[in-house]
Each structure stands twice: as C-alpha cells, then as structure tokens.
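What follows is one chain in structure tokens, specifically the form predicted alone.
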Amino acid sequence: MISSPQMRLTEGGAYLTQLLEMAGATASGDSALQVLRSAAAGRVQSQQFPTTRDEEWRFTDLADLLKLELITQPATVADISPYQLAEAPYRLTFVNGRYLPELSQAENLPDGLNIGNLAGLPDLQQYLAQQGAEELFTALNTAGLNDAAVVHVRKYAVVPSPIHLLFISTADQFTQPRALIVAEANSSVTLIEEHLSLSDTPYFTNSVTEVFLADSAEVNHSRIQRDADSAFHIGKTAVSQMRGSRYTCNAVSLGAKLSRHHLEIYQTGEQTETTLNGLTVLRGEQVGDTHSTIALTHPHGTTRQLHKTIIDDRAHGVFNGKVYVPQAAQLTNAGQLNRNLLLSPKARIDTKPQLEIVADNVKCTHGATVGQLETDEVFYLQSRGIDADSARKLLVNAFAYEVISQIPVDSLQQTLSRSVTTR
C-alpha cells in the first residue's frame, strides 16, 4: 500500500522526533555547546520532515529512510590500515562520530597547524553552526552536537601535505559527522573527508563540514563518500569566504542507497574564488542528489562549477545548482555546467542549473547536457583491437576523469578509478 502525502507527513513528524531524541541522547559537553543544541534542536522542532511536495526535495523522495530502524551506540575498529592514505600523513579518525585518537595521527604537526577534536580545541567554538544553520537536517547535527574533527591553520602557515578527516559508520547506526576547518589569513591546507562503513547492513549518516577562509586563504577540499550501497547519507559543507580566499571543492559519491550533498557557499569578501568539481556514480537503484548555492555578494567574485554524473540500471541521478548574484556583485565572473551520462534505458536524470542575476555587468553562464556513449566511439576504439565491453569502461573512465584527477593524492584517484570502473 502506498502512503499518501499526508501520511508521509504524519510518518515523517514521528521519525523527525525519533531522530531528534536520539541526536539529544548522544549530546554532552559544556554549557556553549548546549546553548547551540538547544537552539538547533527548537529549529528542528518548528519544520516538517521534507517530502516530494517540498520544492527543494520534489525529486528525491525520503520515504524508504522513515522505515529504517536504528541505534547510536559508540563502536571500535581494529585496524583502518586498508583506508589509509600515504600521502596524508596526518589523520583525524572517527567511529560512529566518536573520536578515536589511537587510529588518528595528530603529532608532530608542522608549526601553524592545529588538529583534534572538538573537545581539545575549545577556542574555535565560536565558529560552529554560523552558515546554513537554518536547513533542517544541518540543525539535527547541531542538536547532537557533540564532537567534531577540527583543523586550525593559523596565519601565513603553508601545510605541505594533505590532511585525512576519516568518518567510519557500522551497521544500524545514525551518526552525526562533524567537521570544523578554519584557514586563517594568508594560510594554506589541503584537506581529504571521506565516509565510508565496514558493513553492509543499512544506516544512516547525517554529516555537516564547515569551513572558513579568512583573507587570502587558499583550501582545496576534496569530499569522498564511499557508504555501504543500502546506506542513507545524507551530508552539508557551508563555506564562507572571506575577500581574496580561494576554495576548491571536489566532490566524489559512489555509495548509499540514497545520497544527497548540499554545498552552501558565501562569498563574504571581494576578489573570492571558488572552483566546484563534482562526480556522481549510480548504479542499481540508487539515488545521488547534488544540491549547491553559491551566494556571490561582492564585486570581482568568480565560481567555476563542474558536476558530472554517471547512471546505470534504474538508478536516478539530481543535481540543482544556484547561483546568487545580487546588484552589489558587480564584476562577478560565474559558469557553471552539468553533464550527464545515461548507461542504460531506466536510467534518469533530474538537472537544474539555475542562476539569478540582479547585477549588470557580469559574466555568468551555466547549462546541462545529456548523453549516451557514442557508438562511433566505441566502434573505434573496437577497430583498434579492444573489446566492446571494454571499450565502454574506458569510455566511462575518460568521463569520470576530468573529476578525479582534480584529486591531489595520486592512491586515492587509482583507488576512486578503480571504483569506476567496477561500479
């Protein structure tokens, strides 16, 4: 029997509720983190659980995550050495959203750089829950808001090798992820976030990464989710940009039954830069949603934003991209394109590139494509010697290309490309 919409609505409340609950069962700390749970947590009171009659859910429906049973519960991993990363030799590690300092490595850190937790870095508190806290499920982090994976670049520090923020989800488990990344003036970081699990069974991952550059800050944040195939993951990245900053996003997801990523990006400052590389890979009958707003609010800001998704079988790809360019942003120089690939006849796409402009003298261009393989292509590549179904996967791969080798660890574009290529 299916629900009807006010049913989901009435389903939605009750789990809404559960969730919450369960997110205030987890809280604990000092008396500045509970005056921001309390907040979220009233946030989360006041909204309904969105459904397809939401104009920013219509095409992703969350009913099949209101029959998901869950527990929170703290869990150990042994050994995470097969998720290690050589070329990142400093690690934050979190289980289930608890810190696990003896699978992390955050000594012998070169000078200007901070990272831990949240409880060792107290100061940077201040900076938590100040963008796109409104959102619902970004105020269901902040009312379980417990802990967070923390990194401080103080001034004119140049970090010269990748920083590893590791989220592991087990079975049956609602976590929250945090992520908390302040780049101060002048600074530099790379940073890899990845989410991943060791188990099949279902679960549900509720992330939220912050960041902030200050002047003339430079991050390049690559976020790679990796969830078990019957996983809901459902992740915010709000970035704040102060003037000259420079801030590259790219943006990998191959797991869970249904994923949606919101990336929430303000320029606060003139002469900002901000470069969007995302790829989305589905097969069965998987969900991938890609929502990003890009409010430019000053002159001389510049956004490029490439997403690229790959679709096979039944699955359904999303993707909804929003521009915001106001009378102050003159100047501004904005493009923004997604392309599809479409490998199978039931497969589908929803695409929404969207831009508004109020201001006068811009540049700002965006569009969609959508495609199949080319049969002369593979007809060629066939007449060099190369099987069909092999031709195909190279085909796939030179798609997904552009995306991943904007990664800068060469170990995980091999092991990104690998995924590819089996999915």
The other form holds:
Amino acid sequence: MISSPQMRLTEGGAYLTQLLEMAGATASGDSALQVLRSAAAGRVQSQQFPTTRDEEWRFTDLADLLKLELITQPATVADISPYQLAEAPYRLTFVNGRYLPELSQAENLPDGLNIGNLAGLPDLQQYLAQQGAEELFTALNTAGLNDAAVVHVRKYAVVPSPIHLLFISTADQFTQPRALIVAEANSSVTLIEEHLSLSDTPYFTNSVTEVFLADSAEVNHSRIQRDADSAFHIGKTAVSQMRGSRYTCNAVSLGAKLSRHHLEIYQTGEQTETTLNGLTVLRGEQVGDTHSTIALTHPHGTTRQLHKTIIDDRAHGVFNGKVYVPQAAQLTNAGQLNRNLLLSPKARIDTKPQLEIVADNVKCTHGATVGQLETDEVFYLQSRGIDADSARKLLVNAFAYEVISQIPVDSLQQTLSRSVTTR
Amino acid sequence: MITENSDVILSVNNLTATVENTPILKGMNLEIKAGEIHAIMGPNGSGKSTFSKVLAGHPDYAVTGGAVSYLGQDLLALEPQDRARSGLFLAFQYPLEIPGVSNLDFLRVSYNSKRKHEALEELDAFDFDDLVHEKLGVVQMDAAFLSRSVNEGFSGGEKKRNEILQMAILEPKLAILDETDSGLDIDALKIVAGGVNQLSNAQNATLLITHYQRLLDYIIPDYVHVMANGRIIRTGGKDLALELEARGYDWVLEAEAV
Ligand SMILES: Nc1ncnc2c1ncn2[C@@H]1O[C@H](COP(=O)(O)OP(=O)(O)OP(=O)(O)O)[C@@H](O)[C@H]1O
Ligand SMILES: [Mg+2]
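For comparison with the form predicted alone, would you give the structure of this protein in the form predicted in complex with the partner chain?
And the full complex, kicking off with our chain again.
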C-alpha cells in the first residue's frame, strides 16, 4: 500500500497522539513538573509528524516508525555486569525509562557530587526543559517526563572518575530516557551516557539530555548509542555554556535501524570552548543522522567539530552541521570537519555544512570529505603479509580510532573498536 | 656474492605488464640467485618501480605476458600477502602513511602473519617488544617511532628507515629496495646500508633500485642492470654503475638503439 503524503500526515498525527498517550501525558495536576509537561504536550499537538518534505528530515524517513506497535512496560534486567565499566564507579541505571537503584551505584560519592533520579533531587527541576524545547521529539519527551537521571556537581568540585548513565530498553518499548547534568562554576565532571538494549526486536527510544555548564565548568561527555539493529533512536543533547566553560562531546552511534542525534550548543557567555567529536558506523540498511547546531552569541568562543561516518552495504548517513556566528560573536574560532568513508558502492552519505557567519572578525573553517579505502593503503599492508580483509579492518578501525580514542574509558574504547569492524 | 650452483630465488621471463592499458614493462628478464645483490638503474619513468610493484602484486598493474618463478613457485599466482609471507619484501619508494595504526601494532600483525604462515607460534606483545627493540638497533631508530602511527608525519628519511626496520623484522628471502637511498642524509645512508648488509647472507638476495652510485659504495652489487623503456638493456658488474655515474645513460641507450 502506498500512502500519499496527506495520508502520511493523518497517520503521523494519530501516531503522535498515541505516543503522547503512551508517554503518560495527562493534564491532571498542577505541580511545576506538570506545568512543563502540559506545555510540552501542547507543543507536540501543534506540530505535525515529520516527513521527508520537511527540510530537517529530508534524508531521514520516519515512515517505518509509524508501523511499529509499541508498548510501555516496566522491566528489570537480571544482570548488567557485561555493561558495567570498571573505570566508571558511579552509575545510574534506567530500564525502560524507570530508575533501578539496585542496578545503580549512587552511594559513597565524592564531595560536591550528587547523582540520582529526579525524585531524589527535586531542586534541580528548575533546569529542565529550558533548551531546544520547541522541537517535536524533545517536546514529546518532556510531555511524558516523570523521572530523569540527574547529575549535580557543586562549585569547584572535581569529580575524579567518570559517571556512567546507562539506559537500557527491552523489546517493543517506547522509552523516553531523560538526563540532566548541572555543573556549577569551576567544577569538572566526566560522563558516559550509554543507550543499549538486550533485545533484537524493534523498539523506539526518544532521549533528551540537557547539560548546563556554569562559569568555567568543564564537562566531558561521551554519548554511546549501541541500540539493537532493529531499533529506532532519536536523541537530543542540549548544552548551554556560560563564560569560560569547556564542553566536550564524544558521540558514537553504532546501532539502530534508524538513528538521529541532534546536538545543540547554546553559548551564554564569552570565551567558551566546545569540542564535538562524532563517529557513526552504519551497515546493512541502517540510516544514521547527525544534526548539530552551534549557536555562538558571544565573543571569543572556540568550537572544534569532527564528525566521521563509516558507511557499508546499502546504509545511509546524514550529517548536517549548523554554525551561527552573529555580529556579537567577534573573535570566534570555529572549525568543522565531516569525513566520510564509504565501504560499498551502494553506501550513501548526505552531508551539509551550514555556516551562517555575520561577525567579521572571526576564523571559521569547514570541510567535508567523502572517500573510500585507498587501494595503495590496503596494498601496503598486504605487502607486509596482512591479508586483504584484515588490512581493510585495520584501516577502518584506524579511521574510527581518531574519535574512539577520545573516550576517556579504555575498556569502552576497546568494546567500541571491536564493534566497528565485527558484525 | 656470486656462488656457483646456488639456488635460484627469482626468475623473470619476458614479463610484460600494463597500467590502465598502457604497456610499461615490455619484456623483463632477470635471474637472481641466493647470496646475490643486484642493482637496477635507469632513467626516470623506465618502469623500475612498476617492476617492483608487479613483483609484490599491486592490483593496479596487469601482467599481460611472461612468467615469474619465485623459489620454484609461480609468483604471479600468489596473493600479495602470500608473496610477503613467503619472504618477498618490497621497501617502497614512497612508503604510505597510515594514520591511526600504531607502528608497533602494524609490525606485530605483520610479523605474526608470517609466523602463522610458517606454522610457528605467534609472538605475544611482550616477546614481540623484545624482538623489535633488538631490531631497532639495525637501523639505529628511536623507540619513540614505535608508538606513532605508521609513517604519519615521519620525515622522508625516517620513512625509509622504517621500511628497513620492517625488513629487519620480517627477514625476507628476497628484498627489493626501491630507491631506499633517496632522501637519506649521509649518515643515515651509511646506517641503512649497514643494516641491509647486516641482513644479507648466502641464503637470501637483494635487489636495489637506485639512481646513485653512492649507495653502491656501501652495498656492493654483484650485478648492475640498466633498465630503459620497460626492459633491461644492459647488465654488468659494479663497474657499470661507475661508468653510468660518469657518462650518463645516453651511450647505453644509443648502443641499444643500434
Ligand atoms: N598507476 C599508474 N598510473 C598511470 N601511469 C603509471 C602508473 N604507474 C606507473 N605509471 C607510468 O609508468 C611509467 C613507469 O613508472 P615507474 O614508476 O615504474 O618508473 P621508475 O622507473 O620507477 O621512475 P623513477 O626513477 O622516477 O622512480 C611512468 O611513465 C609512469 O608515469
Ligand atoms: Mg620509481
């Protein structure tokens, strides 16, 4: 059956209503959280389900999502030991959006660090849903928001080890993970946010992470999406940076039949530093989409973005990187590079840097490359006794390594390196 | 060193090859026996590197005729990695940079694929480390180069030394060194030449491709061949190199044309 665009819209509208219901979006109650939720539900209802006619979704067709029959159901996981990271002793585990303290490690925290779920840290509610809130899927997440993974780092606290935020989904689930990171002035913290599943059957994850960096705070954030190959994953990372703060994101996407990660950086003070490293690995018929928006509204900001995509088989990668440098953002230094490695003749990439630069005294560079494995490189390795297949794997891993090596947890680096080249 | 009745390592018969349908090799003939050192000289573009890459099995070159026998087997029937594993080594004129692959890992994978081929046990990281450190001495290379990506950001001379380090580790039966001397300073040239001499013995053979007689002061060839227009047009002893140095190629080319 071929559905016309009109039918698609009606279908999409009905689907959204269904998702809102499943998300538990109700109008009852007048708590502050409920006010947020109701407003967000309103924003969802006022929008249409995206189709490829929307510029922002031109290459990423959500039609198959509409066919999913989803449920929401609490669940637990018997054993998360395969996913525990020895180097990251503090952990918050959510299964199907529900906080599971028994699978978490939120005790014996260092001074100045508080982690837990929203119920345990209600003071931080004020930070929720402040950024990128208009966007449909972010609003959908907020409309159903009743808990979140919360990390609160107080002034001057330097958290010595990474914090692991583990979001697990089970079969057929519609899950909306939410995380909130608040780094107060001069604090420093490292986060590993990870999305994965124990199931091979399709599910839909719609996640939102908000990160607030106060003056001179430092956040190193690795975001690992290794959902099931049949899953749908839509994720938002919204970051606001005050004066002199430093934010790094290492985003690695390996899983999902269709994934979309949208990074938004809002600068709210001068002299911020932003480093975005991204790696998307796609095979089979996977679609992997990275959108980023960096809004520099103050002087002396520095952003460095490197996004790499490895695409095999008939997979399809999408990269769209927007950088806004308005008049006020003088002496900004912005660099963006998107590098793509196509491993099969049917692999496809759509890449679009979008730079809007109004300020005159700035340094902005950007570039996109699309390449294949070089015959000469493969031959060089072969000429040293390495078989062609291993040579290709070595080279693909090397391409990925530039991003993977940025993740400050060795065991995770190794896991990720292995999954880049093994099916 | 020429020895009566020593084993034939490489025998090339009337080899022709094309790149993108353009004939480059037009009837190469060459026999190399164990213990021998051969040098090929010749004008730019005469096909020297092409010859070395055809021997190593580069996929861009199509063999259109002739035969190559290596240690008694049909070399052209082997995949490049199998040629390498059976002891054929090519030091590239332009060694490639492989960002993201550590030199040490590369050397170990390479060494172990050869060990595996010889049905020997692979060396673990620890034992291999010992081996590499010993071999670093052959080319007097700093251990710091091991942790860097293969050839990435290496100077021209450092790349060439790294090639000889690989050779020292793989201990080839037939080493083909394509202009390994270009880009080396005088001290490095002596070191690299010393390394090559140290590695050559009565069981293996070396084929040097060079433009300069200078290298041949340090590595004394048993035979010097002049290659022009895809063929070897003259063969002599080490004195031929001196003569070429003094007189250039014209007289050989003219003699050939007659
Ligand atoms: N991949 C290729 N594509 C097109 N032409 C090629 C290719 N490889 C070699 N050739 C051509 O073949 C000829 C021989 O090249 P080759 O590199 O073998 O010469 P050479 O004798 O090694 O020269 P030099 O002394 O400059 O290193 C040249 O004309 C070169 O342009
Ligand atoms: Mg050459």
